[in-house]
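First, one chain by itself: the form predicted on its own, in structure tokens.
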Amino acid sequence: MSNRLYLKYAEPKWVREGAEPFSVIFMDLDNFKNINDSYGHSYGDLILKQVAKRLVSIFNDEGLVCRQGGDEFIILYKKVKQKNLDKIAIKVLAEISKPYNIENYKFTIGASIGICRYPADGDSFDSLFSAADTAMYQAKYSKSNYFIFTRELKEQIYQTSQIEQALHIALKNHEFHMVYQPQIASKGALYGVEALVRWSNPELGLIPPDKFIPIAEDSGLILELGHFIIDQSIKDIAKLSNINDSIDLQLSINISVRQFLEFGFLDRLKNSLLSHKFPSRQLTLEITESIFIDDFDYMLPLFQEIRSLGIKISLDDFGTGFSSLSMLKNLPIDELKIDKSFIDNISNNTQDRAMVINILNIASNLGLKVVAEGIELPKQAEMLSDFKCDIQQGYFYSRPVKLLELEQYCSSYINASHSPANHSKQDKLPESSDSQKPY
């Protein structure tokens, strides 16, 4: 097996005028650091030697296997056709995942693989290795997987980089603003609103939340953005109540796991409530199931403290995750929020309808409220009312609106006292980016 130094001198042989096309396979072992940390580098080195032997046996004379460093390997593979790349990647993943017997221990590891092709994806080892590395990091999101570099991926990464750079100054430049989507109770009363953040950048235009929120999460900027969302939302809805004392809204805010894990999160939240004189009983924090699954022991005391303040907790996108019934009954939550994907076809898909009814029955047995989001059609609203769904939210009632529009909406809704079944849309559906689940 060759090393990184060999690659430096081998480049003129592989990359030159008239050279045959080839593929670069960049492989990184998943969670290998845990083995070194737990058992020592001597065990890790023995595993790396076995990995190298397996790779050499797979590629034989069809590729050059090199150790890039650490737990990374680069293979120069003499085939470039899609079917060959799919086949070899699956074979490598299967072989690498087989157990490693080291002394009295048995280890199992996985790998993530990125693949690119010469000359389509680069004209030098540096550019090819960069492309393969980029593809490998895409595979890392699901682990024990492979990803083949594409021009679309390159463009996506460029856009991501643009958004991340713009995010760093967006708050300072006041580019974010809040909108609010009304929630309607089963009896037709105006119940509350969900706070949703929007971003308009001078150069990039209106950027959908499903584009910038994940980037903010990965870069750590979600903490600063989260401070803005919480403070601005509480300030806005408190202001609305001061303007019109007949408006008494519940406020729902999406909170990410990074925000919950931030030191002093609860103190900041309490200070925001106090400074704007907003009752804690009117605040609901929306969370995802993954928070409980990944960090249950840490989160449980925090959520119990949050609820002791009168703040409610809602389990967002329920039905799309992995919560078991035994786990659900032990969670310190007040509300389940049915994902829009179940509501879309509730009127013509018996399975989705059955799922919604089952969620409502489970919630009723556990003493939880249920919010159905993504309601766009009268039939959906009517069926959910018949099913005794507690709260409804969606474009059938209103699109997300700015504070001034929300004040007008609340005043007209309270005066009209419309019921869900008879209520008409406030506006036509806007662009699809706003109908997706935003923050």
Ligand code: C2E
Second form
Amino acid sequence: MSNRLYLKYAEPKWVREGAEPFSVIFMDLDNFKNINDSYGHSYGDLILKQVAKRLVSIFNDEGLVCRQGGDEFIILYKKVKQKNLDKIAIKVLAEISKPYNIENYKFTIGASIGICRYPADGDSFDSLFSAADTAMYQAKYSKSNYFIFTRELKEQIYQTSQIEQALHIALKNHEFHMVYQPQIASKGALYGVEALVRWSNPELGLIPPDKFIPIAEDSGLILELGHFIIDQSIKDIAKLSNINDSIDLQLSINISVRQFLEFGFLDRLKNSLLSHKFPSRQLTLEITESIFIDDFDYMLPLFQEIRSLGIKISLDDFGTGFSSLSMLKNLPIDELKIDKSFIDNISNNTQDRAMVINILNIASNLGLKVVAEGIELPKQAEMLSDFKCDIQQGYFYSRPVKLLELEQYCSSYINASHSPANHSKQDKLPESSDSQKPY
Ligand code: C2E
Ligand code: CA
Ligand code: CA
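Based on the form predicted on its own presented above, generate the structure block for the form predicted together with the ligand.
The next block holds the full complex; its first chain is the one shown before.
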């Protein structure tokens, strides 16, 4: 078995003009640290020796097996065809996951594998190892055990880094703006809006939040962006109330976990409310349930403090994740947003309909408000009204719109009567309006 030093020495032989194609197989043992931590390094080392032995015997003279350090192995494999790579990856995973007998203990471990090819995916060991490493992370991420580097992955990584670069200067360049999607209460009254951020970059064009929010979260840029989102939305909706006394909108803002973890989050929020004279009881923070997975103990007192100020907490995308109806009573929340996927089929899928009715019943017992989102069809709106769903939101009522259009929307609301039969027609903004665009 070879080590990292040997690889450096071998590089000119494998990577040179006219060299044969080969593939790089990068293998990382899953949760190996747990074994070291629980049983000690001597057990860990013995297992690693057996892993190496198994690898060497699998590849024989068809591949060069190297210990990359820690619990990572690199194999330079002489085959490159897709079917050979699939076959070998499956074989390695099967062999590695067989039990290891060390003294009186029996261990089993899993592994993740990333594979790339020379010369297609890199022209040096460094670039190849990095591509194989990326593929390995993709395998872990998609929980698929192995992943072969693809052009699409390369393109995706390139795009991500392009977006991240552009994000760094986007705030300073004022490339973000907010749009607001109306929420309609039962009997057709205008209840509030959800604030949604939009990014328009001169080179990349209009980038959807689904694409850039996760990148902003990973890179930490969500903090600065979050400051803008919170302050701008509060400022905008406060302004609406100032213009017209009869407008008293609820404002819902999406908040990422990272933002809650930022030191001084709540002080900043309070400052925004104060400086724009926006009442805290008109504010809702939308969170996703992932927040409760790792950070429940930290979040609980924070959410209690937030709620003691009169600010509401809403659980977004409800029904898509791990939270079950029975857990709801233990969560520090005031509102549920039923995910669009349930609303989509409410009129033709009895299971989805039953689920929605169930959610509504339990929420009502627990004193939680329910918002149904993604309503696109009159039939869906009608059914939800029949089921006594408190609040509805979706393209059927309005797309997310800029502040100016929201102002017009509010005025037309005040002028019109508030019967449910009326609002669905008049609330669609004029045909000419920008609101027809999927902002
Ligand atoms: P979300 O919080 O679930 O927001 C609802 C999404 O559904 C929005 O997409 C909205 O435009 C879209 N939508 C509303 N009604 C309908 C409908 O009837 N049909 C369809 N097909 N879609 C509808 P958007 O604005 O693209 O946002 C996507 C996601 O990006 C949001 O999902 C949220 O997770 C995130 N996001 C957007 N703005 C912000 C923000 O300001 N802060 C944070 N942290 N995340 C944001
Ligand atoms: Ca939301
Ligand atoms: Ca949602």
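Numbering follows the first chain given and starts at 1. Note that the structure is predicted; figures quoted are calculated from it, not measured. Take the two forms, superpose them, and find the largest set of C-alpha atoms that agree within 1.5 Å; that set is the rigid core.
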So, superposing on the core, is the move of Y39 at the CA at least 2 angstroms between these two forms? yes
Return yes or no for G122: a CA shift of at least 2 Å between these two forms, with the rigid core superposed? yes
